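Next comes just one chain, in structure tokens: the form predicted alone.
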Amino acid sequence: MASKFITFLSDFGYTDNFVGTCHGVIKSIAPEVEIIDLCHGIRRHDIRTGALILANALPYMPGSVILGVVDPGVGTGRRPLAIRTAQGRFLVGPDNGLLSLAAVELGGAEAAVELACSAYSLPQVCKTFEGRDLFSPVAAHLAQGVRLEQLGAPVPVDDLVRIELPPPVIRDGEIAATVIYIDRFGNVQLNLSRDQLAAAPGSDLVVSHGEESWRVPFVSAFGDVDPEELLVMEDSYHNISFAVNRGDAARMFQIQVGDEIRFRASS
């Protein structure tokens, strides 16, 4: 089924001209279709960031082939990708994790094949710019109905690399959770739900990161403390944050990806 829309999210930035040439290769070949420029200020090689920002924000994209490429492999023996999904859409880059968290949100993956040099593809595919060269152009072919059988070899879904995050532990009274994003506003977000947390609007927590610690309470809203005071609150995608309103928790508490944030009931 031909689509309307692709979702392009990369590390590229825009000081370079690689956005720009994947779109002259896009509408090279589909002039129809439009192009949604999700994110390209991914943190370089930063795989586990752009699967997560390409998760949460389909749920909010139109029918569309995504296209994602966040590829420090590029060139080497992993695999270039293109997979249909048990919603019937179609994810197209590299084989090391970054579509797999989008796949699971489109009801997971269904079939999946190996990209190779083809019709499909440039005549020319760069080593170091299957973006452009390859990625690129299968998107472009498969927004136009192309089927994916015909675009390479097939994997074993069951062996495509899958990106796990690590769930939250109970341990101790507290409820340990590991920090999986920061955005440029410096808020915490946690790989843990509010259920996880059982805490309401309202009630306050004492949240724990190395050494220190601090009472902080449970919100709806920014607004609903003081600038510059803690929260704690569900953010816009369901999972708990920790932040400070009109600042910079991550800065403040030298907070970094990775890190576990603690949570315990105020006594």
The other form holds:
Amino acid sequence: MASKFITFLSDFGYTDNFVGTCHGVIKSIAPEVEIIDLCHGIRRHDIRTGALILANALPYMPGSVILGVVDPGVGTGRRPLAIRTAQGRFLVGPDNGLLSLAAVELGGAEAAVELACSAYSLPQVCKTFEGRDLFSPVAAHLAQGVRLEQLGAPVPVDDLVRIELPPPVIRDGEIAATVIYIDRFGNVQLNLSRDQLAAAPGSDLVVSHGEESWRVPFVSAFGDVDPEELLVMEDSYHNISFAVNRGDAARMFQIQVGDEIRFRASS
Amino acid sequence: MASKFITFLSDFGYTDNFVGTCHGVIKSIAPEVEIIDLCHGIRRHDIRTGALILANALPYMPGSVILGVVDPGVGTGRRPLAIRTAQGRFLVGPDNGLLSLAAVELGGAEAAVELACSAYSLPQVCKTFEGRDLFSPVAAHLAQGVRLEQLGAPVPVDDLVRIELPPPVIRDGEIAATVIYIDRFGNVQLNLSRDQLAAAPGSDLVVSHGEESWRVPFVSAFGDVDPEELLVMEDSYHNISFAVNRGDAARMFQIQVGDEIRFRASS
Amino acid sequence: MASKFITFLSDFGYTDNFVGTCHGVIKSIAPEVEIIDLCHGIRRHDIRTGALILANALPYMPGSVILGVVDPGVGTGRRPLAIRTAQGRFLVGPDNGLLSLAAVELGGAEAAVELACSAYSLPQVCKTFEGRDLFSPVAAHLAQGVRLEQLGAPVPVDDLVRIELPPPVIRDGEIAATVIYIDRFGNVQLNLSRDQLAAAPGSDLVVSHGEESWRVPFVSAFGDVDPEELLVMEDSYHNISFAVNRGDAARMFQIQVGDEIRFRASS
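Having seen the form predicted alone, please provide the structure of the form predicted in complex with another copy of the chain.
Below, the chain from earlier opens the complete complex, with every other chain and molecule after it.
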């Protein structure tokens, strides 16, 4: 079952030729396949952000093959993987958790193989650039209809490395949630759903970060508050976000991924 | 009348998956359409630069659909638009002036509609990411031949928001022009045409910025002066530019968009 | 002999519309041709890095047309070129050495022409943006099967500008090699092959930069040493590299392109 599209995410950046070379490898094998570059600007080695982006974006992406390379352990014992999900899509990349949230989003991993050097990799697989020599060729062959089982030995799906996102906790009448993502605009995304927050749109919240606290309205769009004003809203991926209309909340308050943000109803 | 191409410009940057997700949405609707990424590195919320780039570049772009998203007012009262120009091309984006210079360049707006959530948007339109949920699907459907009138209620084209670029003024024997764009190389583009400057190639000009003045030759290529030397020339979009051969004029003289640069003939 | 692909490299960056406009020009001429963006993040005017990337990556790229634009001398006397290599591939760009290492990699230049304004350029060729007006159209026409000889007057291939990389030298029992490339991850690539280094994997080396020296193992993958530890290895382009596992060697030791790094066997 061939796929017209490969979705590609990495931390390769835009100043080297890593991304372009992987495109070349894929197109040499599968000239008719189209590559959709989801993002290559992930911070170096930031597996968790890569995993979150894949999980968030995949519902919007066509085609059945997804290639993800954020791989600080390249060339070491970590397994190179291809996974088939319950929805019949394929995830290709290192077994370091990068693919784990996407697998859940796509119905769960149904089967997995440990990729081997084979007729479906480049003839020489360099241990420092498996993105080029192993993962890209495998993605191309999967898009052309090669079966998962042809790519390597099976791995029990329960053995795959998983990323766990810290769940929000209720403490002293507050909900404490973890910052999981900060976008280009400085919007602060939390691992917190609207149901968990349990606040009504239009109500006010007290939002705390470290020793700072602000009274912030819970709204449905940036423009519901004046420019430079704080807001809390459900963002476009159904997470609760803390932001500043036309401003940069993360920079303004020096918020980083992993920080804790606390919410309580305003009295 | 279908289009093989969609030209896409935004301020989404390259560190998030905003651009890639819009590609996914477009390709899910219109798998055969090809997206040409004009630029996604526009400074955040810089509507005017986005408008200038669209107007400058569109004469070089094939296909009839142009998607532009620089949208600080997303989710507020500003109208989401699709415009048909006199040349039969379509512009999709927010009604904040972003599309206005391009519309003029393409013969003027002939008809416009205010986009509504419909069969031509995604089923749920999130007020924080209309680029993904509204503008991208509409561009895809236009490229597949959906008619403008099917996309929403008509808006009088005279009501659309316009960007006005400050015209050069003559004052005390000088022409004072406004910096409208600074490129990666630090070249300083002015809202000034060669006719308005009325200088002969090969002649010298006195160029002033704030309290600084320089005697600068009016030439036709960077290499007509020595490295590190100043020059004035007509640039590749027929605007007068002030530059330094193999140097960065904007950084060297701390020139910013919106600054005034003055020119007079050298005596 | 037409080509489905054009590989494109430049120093145009991602904040302007230079790359997108060249795509538009190519697609207007050759709508069926596919452009593979190898890299546009080359440091401004860094001809040598552009040349190295082209030479390294081309063996992985499909199609016969390669477009390279790193062109500090645009609009001056430097020749605009198209080259046919012994392998039947075409290189298009300025005659400043950018294409020279790729030509060698592809079997050597077999024929070259100096591009002229013609039916195969845009009607007006602006001296400040030949990438758009001359090189892109020529690449598009070559991809459509136009013959090299139709594009301009022949140039003897021995007259083309070449880049020479400084060879390693043996001095006082040490091999001194030059840093030719530093990637996003801070890995330091040297103009030194494994044969020239003549060290056995698993052995230790004394590596010196300026007055600093370190004892470093020669390994085959980043993960063969602990995180934050130094290593020397053969990289994915068969050059010897000096790196830090999960760290940034170039930043840590302030190493720059052009610096000398010395190696000797550890006693």
